[in-house]
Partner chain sequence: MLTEHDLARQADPLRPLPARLVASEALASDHRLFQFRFVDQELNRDWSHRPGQFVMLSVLGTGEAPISISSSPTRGGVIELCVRKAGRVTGALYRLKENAIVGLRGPYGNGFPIDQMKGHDVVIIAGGLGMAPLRSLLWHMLDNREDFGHLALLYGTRAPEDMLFKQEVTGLVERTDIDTYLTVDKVPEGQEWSHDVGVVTKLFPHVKSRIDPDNAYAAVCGPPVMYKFVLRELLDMGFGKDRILMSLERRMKCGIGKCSHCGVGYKYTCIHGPIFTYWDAMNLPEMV
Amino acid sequence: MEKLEIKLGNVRILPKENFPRFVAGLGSFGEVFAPLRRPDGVRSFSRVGKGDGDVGAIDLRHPRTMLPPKKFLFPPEMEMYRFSADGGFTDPPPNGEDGPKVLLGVHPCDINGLLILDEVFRRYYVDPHYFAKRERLVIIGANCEPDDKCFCKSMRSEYVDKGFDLFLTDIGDAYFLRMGTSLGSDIVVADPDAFRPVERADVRVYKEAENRRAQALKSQVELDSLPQILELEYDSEVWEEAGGRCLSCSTCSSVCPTCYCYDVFDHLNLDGASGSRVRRWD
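With the form predicted together with the partner chain in mind, show the structure of this chain by itself.
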């Protein structure tokens, strides 16, 4: 993993009183989605409306959202093509969901999940359906408040140095902001007065905050020999036991940030001569 290196040109301070203004500014880069506190306590990546209520409900330090951000790139069900009797498979018409989106408040674990998904959809053959959405997705990461179930340390996923356009770390009355891409820089340049330069004292507070978080990540999972164990225990009765409890509800593939299996279906229209091909989480 690359070492943390903060070039001071790539960092800014976003005072918290400017946060609503920052969120409003993101609107010109795409439709904004963020983890909103719902009345039932669940956090879910939801569209941030123009009103103050939604901005106030943004919860950047939430433990985990119900569903990972995977759904924005690899939707549970997606129309791939329209087909007709002449054999042509054409792109479905735009459905209003294809515009650029800004995902605000993506945690390092979820950013790492997206980087793995990127690799899956890039390797062997590039999947253009995935990357059409990926290229229109602005990622604004945010540091989390780990709970006792977070095992990021074992996965080396508690920190990211790529996979985001901007990254916000809570340092008390402000956010320490890292720019990961030129697009991230564009967002800052679009409203330069919302930010101030980083001072030495900010760096100290940032390091303290990171250390505190690192210490809060207590859960450790032994992973080193896991691939080999899985292979050697292929015939273990554990799998039968686990399989016996499975209801095939597919919740696991919904909540997994990297599960990418899918199935493909052709739906024929009533005319019997045209239809659409869809892919669906499997």
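To test you: the structure above is the form predicted together with the partner chain. What is the structure of the form predicted on its own?
Below: the lone chain, stripped of partners and molecules.
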């Protein structure tokens, strides 16, 4: 379904008592994934089951998830196509993981990361694998509770006005809901009784919540003249210090919301005449 941008003035209020009903309704638009609380305290985008336990474990205010949502569009490993001497090139068979998905609780910084990936994968050549998944992905954003490690304000990624179908802002006993696309509007229209109109008092509370969040973003990274500074400090001892701590584990690339480096290699079957081409995060 084509997603048409709509005016952000299209807003509703979702009472928190209706949140489980809202999540259940999302199942009509795809398989639902959300940041779930794990026993070890880590948050990760996981499949939301139909039970009340999974809905109760959804944490929309978490600072960050273990892996960014890019894994749903740009998986760590993907079979691109298969080949054989007789049949030429063919698409891999469906694996059951390519159906429509709903990502609930994507933060502004991660939505901005996805917008950057959109540009990367269509800048010179359109990546059909990426955009096939993108067209089947519903994005429902949510504001976070920043901690002392959040530096999204320095990267100008603490707010979004596009890149989502719906966006939820916690205003106490309800969510202030913005509709960003026609698909987001369809989700609301599918169960209109779960929402109520926005009142003037809601707008005041929404502004207060946004202001508190803005003031909580205290971590700052100075970016002015950074390329020139790096070049001038090429021989700085800081590189030896940082390099001494690096284990070359590639975790930084895995958790980065915009890293798109990958390697391509071929798997040749034992018959020597067929195989598959695979790409993997590098």
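Positions refer to the first chain, counted from 1. The term rigid core refers to the most C-alpha atoms you can superpose between the two forms while keeping them within 1.5 Å. Just so it is clear, the structure is predicted and the values come from calculations on it, not from any experiment.
Asks: My question is whether residue 42 is one of the residues whose C-alpha shifts by 2 Å or more between these two forms, given a fit on the rigid core.
Replies: Where the cores coincide, residue 42 shows only a C-alpha shift between these two forms that is less than 2 Å.
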